[in-house]
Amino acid sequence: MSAGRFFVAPAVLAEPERVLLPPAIANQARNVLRLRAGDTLTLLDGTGMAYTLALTEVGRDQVQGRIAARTLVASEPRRQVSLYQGLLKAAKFEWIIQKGTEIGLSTIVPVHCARSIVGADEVSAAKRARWRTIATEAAEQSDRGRVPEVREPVKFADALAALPPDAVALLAHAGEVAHAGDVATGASLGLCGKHIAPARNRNPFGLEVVHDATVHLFIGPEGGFAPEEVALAQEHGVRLVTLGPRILRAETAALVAATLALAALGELG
């Protein structure tokens, strides 16, 4: 069993027989898993394919080893969740990306909105690399085959704008849903028509999927989206849902909303 999984460049894989690990996944195997000569640990090109690496070299200077194997990561959701997030303080915005990534979403979307606390001039570059790092070392823990792609901060009506003409894209609200249904039925996610179809064996959430769907989730800030926002998404074809009678922190909203796409896309099992 491989002791380690680690994101790599995949010009780090174009010599199977000899492959040299950059210097801080080198130093992580040297001195903190003590791997030897003959141990192997997993190396992941970030396509969904996983490499098992045979250590053949671990020395002060560098670790080598050679691929022994190569197989698809059967735990990357097949279908795409991407979360447009109203930006939050570091620490609830970062347990989102770490979160999410666990659960399987696919992006991550900051994006500013009226009563973000947070602007999106605020992002500095040095806070969207540390990000990248979060979602990085989340899908390595998660059994990921992909890292979740965390964009650049976005503004609200540009992120409406930018929506693919037929998106299955859904905004949480806490006023009045029309037509919302029984959200443990997964109806109040509007994963229906063209994209869903009833199960036959219903699932805890009554839905199969029957087309591949990306699924765009709209949650917004501390104190919600404003009025305006909401009417601006209904204007763009968002659906609005409910995610149950109590108000959710944004970060909860986050991962309860995802979590329930997830599984009405069949991607938990």
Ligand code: SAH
Given for the second form:
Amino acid sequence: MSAGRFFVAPAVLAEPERVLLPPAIANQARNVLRLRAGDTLTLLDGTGMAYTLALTEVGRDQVQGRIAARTLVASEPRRQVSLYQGLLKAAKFEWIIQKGTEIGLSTIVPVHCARSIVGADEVSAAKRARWRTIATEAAEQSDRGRVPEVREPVKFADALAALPPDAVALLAHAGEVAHAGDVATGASLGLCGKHIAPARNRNPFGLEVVHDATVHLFIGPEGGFAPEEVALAQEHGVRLVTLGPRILRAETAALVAATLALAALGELG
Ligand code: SAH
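Take the protein just shown as the form predicted on its own and give its structure as the form predicted together with the ligand.
Then the entire complex follows, led off by the chain already shown.
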């Protein structure tokens, strides 16, 4: 449900003077929001543009209007944060899609890890369609101009191999990461990936990720990453980061990491 904001296929907006709402949105407008001719609602084309639709007809069979204004959605993050999330049980994964969309993730990549309980092959087309719906509704609700892409599940090794050569990639790892005290003295970041210089006196989320590149965040499944996966990630230049001294549940870790990364990029200001 949204408060009058709906993503539509660009084709719906092809004729600005005569926009016919798709049936599901027409139904929302008429029966849930109880809009009438003369009222407005917002349509989003998924590119970051918002269109104010002035309703000209609210009928039983069709709801139509004309585009009265076109604006850029100001709340959409300018920098991209992609979450590579170890596959989790359905409800937790859906929670991450919903909350991650609200906070401002650009992409969510389900990753099949050594310790994932859910196999990549168990992710049906119906489940992926549901994930897209969750992301769309969360994007409508949270005033976004784009719907984060929820990709097809990939294997952990394939996700690493597909990282761009200069990627800023961080893997949240409870355990072997340097202590906060070491970070404070600048001693810890021997763990840095090759693409990021050690950041003295900074949290790993602090400084060097602040440039235009996408930040790629890896969060493990319920059982965490296997040691081989951590080693493989480091071989790919992925940097290990801590989320603090307490062990977080995977879904908490995903949200905390997304929040820290977006804050480091200046997107929560
Ligand atoms: N028993 C597991 C815990 C996994 S928690 C283990 O020891 O590895 C699930 C995921 O959340 C982890 O793989 C990691 O990506 C993230 N996570 C949880 N707490 C964290 C912390 N304090 N620092 C960094 N990552 C953390």
